[in-house]
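Next up is one chain by itself, shown in structure tokens, the form predicted alone.
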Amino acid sequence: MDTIALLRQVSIFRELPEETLADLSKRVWQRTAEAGSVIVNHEEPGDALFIISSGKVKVVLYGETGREIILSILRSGAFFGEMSLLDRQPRSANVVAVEESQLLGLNRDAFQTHLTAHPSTALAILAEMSRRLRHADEVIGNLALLDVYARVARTIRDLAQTQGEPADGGLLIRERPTQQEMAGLIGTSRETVSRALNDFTRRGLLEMNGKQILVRWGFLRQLDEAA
């Protein structure tokens, strides 16, 4: 698949001119990424964009007792290091390949570059930071007012609303996170997030096979209105 069509096929580009799109295309560059390795380290120095083309990617961070605290799971089409591009600080998290990722990157310079001649792509980056923020602001809200079953709950109906397909009955997940990213991402144990999980599935509310969730959409309704 060429560049352009690579591009095309993250959000925030999706509805770019061809001409802006044909501009960047010119001045990215390839990466792979294996399975577990370090695309950025938190508090490096940051001079590059990286777009994800195909692949999972986890932001992490890492307490004084190595615990790992997941702040996203970004799969192909997202993007991330654009923090460190606009503002010359620092790299504010790690980053780590969950799979062999292909990755598609923009130095500085060459950012700034095409963003002089093509706005366009400045007003759709701010844009998705602005949902970014958004939803780092419920997440906080999330973590300090909800029980764990609440947060656990409250992760899969986004993520039913943001990747989940219409099938019978529900929204189906198609490769949802592990238990232990699920943990990392609400700040938890492995063994809460499989209790909830296993009850919520008892319950009627899910169906899980293998990677897959069935979010029922009784269990959507009822935190419809719990909100």
The other form holds:
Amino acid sequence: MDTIALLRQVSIFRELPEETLADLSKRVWQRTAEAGSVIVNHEEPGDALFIISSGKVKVVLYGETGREIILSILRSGAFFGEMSLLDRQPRSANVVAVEESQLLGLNRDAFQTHLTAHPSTALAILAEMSRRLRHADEVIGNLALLDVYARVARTIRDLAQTQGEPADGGLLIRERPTQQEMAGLIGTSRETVSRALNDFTRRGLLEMNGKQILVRWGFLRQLDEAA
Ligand code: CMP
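Could you switch over to the form predicted in complex with ligand CMP, since the one displayed so far is the form predicted alone?
The next block holds the full complex; its first chain is the one shown before.
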């Protein structure tokens, strides 16, 4: 496929007229990335934007022990490498080809000239960056919430073990702390405690009735196993 046809498939260039794509096609270069090869290295300076015309890449960070954290998988039509071009900071992550991939590249100067002349591309990049930030927000939120859920669950288990009376289906806590007190105990907000308790109730792990909580045997077993 010729370069113009490849560019036409890329969402950030979709709005562009034919002559602009033709102009852009003269400035992009093509490159093949073998499966497993590193295209962008975390913390190295970056001076090109990449567009995937075919194949698949992963955006990854590596922990101290080499553990891989995948931030995103990008497929044909997606772009990467825009962050270093925009803020002139080193690459924010590694980008590794998952399978053999055909890439189009645009150097810093060509990228900037194009964005200045065609704000629709800049807006499309911003929209995609917003989508990526939303996704990252969701991941961070889930991480924090899961952690808090675990803390709420542990508090419930401690209460059940110290104050619980055997009852039909589990251990009954007669006088539980208020949600505000529990929030203070585990360093979170009352709303989050409330959300966690409601979630546990919905999943049939707890039964709440005024100041009483019945902690089901299954929940206690689960918590013991997780401890
Ligand atoms: P840059 O920092 O230049 O090099 C690494 C690239 O990975 C980065 O630009 C983005 O294009 C891409 N990238 C970094 N973080 C994410 C993420 N959370 N989701 C999707 N792509 C990302």
